[in-house]
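For reference, the chain that follows is the form predicted on its own, supplied as structure tokens.
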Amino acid sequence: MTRQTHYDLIIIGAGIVGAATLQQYQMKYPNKKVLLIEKERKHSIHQTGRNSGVIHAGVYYPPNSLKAEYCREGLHDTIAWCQQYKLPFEQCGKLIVATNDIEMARLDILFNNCQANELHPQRISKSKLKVLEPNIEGQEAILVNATGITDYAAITDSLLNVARQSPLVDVIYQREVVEITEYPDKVSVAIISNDVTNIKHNSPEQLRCEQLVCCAGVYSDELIQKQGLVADFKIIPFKGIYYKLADKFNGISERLIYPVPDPEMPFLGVHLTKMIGGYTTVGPNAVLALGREAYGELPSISEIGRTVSYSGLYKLLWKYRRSVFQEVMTTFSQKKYAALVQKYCPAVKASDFSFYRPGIRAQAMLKDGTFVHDFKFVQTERVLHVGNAPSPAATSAMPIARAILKMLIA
């Protein structure tokens, strides 16, 4: 069947946010034509398929922030979708465990934040923690029962399958966007094939649409620039290394076990996660990635240059130099990595680790070296870019999609 060249809406990016936007748009506007473009051979290759699968409740996010609002809504949306389409999930709850006096003070702040976000947290004493989780040690903890686990790649697949039941929905893979041009009455999107088995037809293909939504993750700032706009931030990739624990640890905890994070950083620390499938992982740490897809191999010189040329990066690295050094050490030493877990789970040793898929977080950073902590959107009359959508974007995907639709109408 011949594909259309003019659509009511084109969406770029087949991660969970792009898929949710496609499904929500098709459900609201069943008679409109929509196209989803993905540069990879299938969906969920990057952040969506490489996270820890946690259904977040909104523990860490400031009240009235977009993250707090969308995360709370998204938790219920995610569970409802899993129930409706028979997808795996478990609302197992999470414990945030304080192991020293500094963390105890931070735990108080987190508890108040949980209350403000209406999460009904419980303070767990040292003795009660031992009853709930015999293998976990700490001075005190917060219990958030709403938190769960799922498989976000499976949810993304389901969202796409539901949307593609309509004959007006097209999804194409292995196509890269090379140019975005906005006119008063339309948007033009030029794409090329990156399928190495079919490069003979690699001249740009021109597509047109009434509106365009870019859900490009780690490439969000690049697509803003391809539209000829100036982004006031840059996406800096941070790599998170995970390990799978030996099978004897499959039942090490009934709940997710988190450390108390540094409130200045957007990372949650190395946590113990029971996964869909019955096994347990630890991770992630957070180190600068030299490339946006640098999971293992060394990226290209141009990709390295893109990352290290941003002045704001050095301001951040210097400000948090002690934490940066510690994170780097855990990358090169499994023993030091294991020590982070042993703070709250002494039974885990480095010899219990086996390599698991790493992930890269697309984190927006300003020129002054500060992180963009909330979700961020960049919008013109006909184009909307999801500029910053790191965790908890997977949990929040459906509320983000609804917000996008509202912004498109406006």
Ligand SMILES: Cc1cc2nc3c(=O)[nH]c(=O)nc-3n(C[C@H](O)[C@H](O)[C@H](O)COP(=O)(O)OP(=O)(O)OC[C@H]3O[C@@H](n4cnc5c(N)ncnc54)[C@H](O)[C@@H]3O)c2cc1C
The other form holds:
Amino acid sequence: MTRQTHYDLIIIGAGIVGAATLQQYQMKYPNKKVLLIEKERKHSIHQTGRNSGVIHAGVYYPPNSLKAEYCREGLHDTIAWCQQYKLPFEQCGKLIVATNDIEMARLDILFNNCQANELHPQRISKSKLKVLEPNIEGQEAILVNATGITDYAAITDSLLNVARQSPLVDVIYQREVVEITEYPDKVSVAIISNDVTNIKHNSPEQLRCEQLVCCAGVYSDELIQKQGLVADFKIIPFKGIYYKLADKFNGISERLIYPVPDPEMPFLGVHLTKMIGGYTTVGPNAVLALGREAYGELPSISEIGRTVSYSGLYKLLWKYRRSVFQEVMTTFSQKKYAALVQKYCPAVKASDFSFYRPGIRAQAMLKDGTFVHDFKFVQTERVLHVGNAPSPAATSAMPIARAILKMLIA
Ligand SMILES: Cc1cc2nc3c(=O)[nH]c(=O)nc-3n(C[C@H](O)[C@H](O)[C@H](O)COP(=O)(O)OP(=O)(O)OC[C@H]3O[C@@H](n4cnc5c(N)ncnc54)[C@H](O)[C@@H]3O)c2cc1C
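Switch over from the form predicted on its own to the form predicted together with the ligand, please.
Every component of the complex follows; first up is the chain already shown.
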């Protein structure tokens, strides 16, 4: 079957943000033609299929941020979607546990932030903590009941299936977007085949659309460059290693157990996560990944060069050298990793760990070495790039998609 070459909208990336955008666009404009292009052989191969599966409530985000707003809305949207399409979820709640005096001071700030975000947090004393979670130890904790767990790859699958019921929706895999050209009246997108078994398609194919939305995760800055724009940030890939705990730990806690994060590095903090499926994981830590999709093997020299050639990176590594050192140590030593968990769950030992798939976070960084903490979009007349969509973007995918639709030309 020959493919059409002109669409009303093309979306790049079959992670949860691209899938939610496709589904909502199809629902809003049922008579428009839309194509989603993904370079892998299926959806959710990257961040969407390699995360903690937590439906965040919005504990950490400043009240006036996009993250706070979209996370709060996204929690409800995610649960509603799971209920409607009978997908697994559980609103099990989350405890953030302080284990020393520095963390106690930070816990106060977090509690105020939870209140400002209308999460109805509860202070949990040391003795109450023992009653709620007999295997967890700490000086005090915050309980947020709204937090939950789900399977984001399953949600992505159902978003795509719902959208694909329309004959005007097309999803193609193993096609990589290599060039974007914007004209006054259209956008041209060049794709190549990533299917090694199909060498017929190795010269670029040109597609056209009225508008383009790029939801490329860890490659968001590269697609901005492919359009000839200059991004004021770069995506720095941070790998998160997880471990699955031995079966005897299934049910070790009823809730998700988090340490108190450093406010400057809010994504650091190895947590104890009950997963859909009944098992428990610990993780993720955060270390610089040499390649954006380098989960195990070493990336190419050019990929390493792209990662390490950003001046902002060195400023960050120097500023946070203590945290960086600690995270690197946990990568090489399972004992050091286990020690992070033992602070609040003494029963866990390194010998209880087994391999679990790692994830790589797409985190935007400015030239001065500071992180872009909030979600960020880059827009021209006909092209919209989701520039920075780290956690909680899986939780927030549906509100992000609504925001994208508002930014498009009607
Ligand atoms: C370790 C880890 C833990 C996390 N935990 C949570 C959590 O518990 N809760 C939460 O809400 N969020 C969490 N997140 C964040 C969340 O997973 C991501 O924010 C979210 O999945 C981003 O979705 P996405 O669609 O933007 O990106 P992705 O899922 O990365 O999808 C982007 C897609 O674009 C494709 N692509 C890229 N370039 C091209 C191209 N040129 N041509 C065609 N296709 C292309 C990629 O192949 C990929 O499939 C976590 C992330 C990580 C890594």
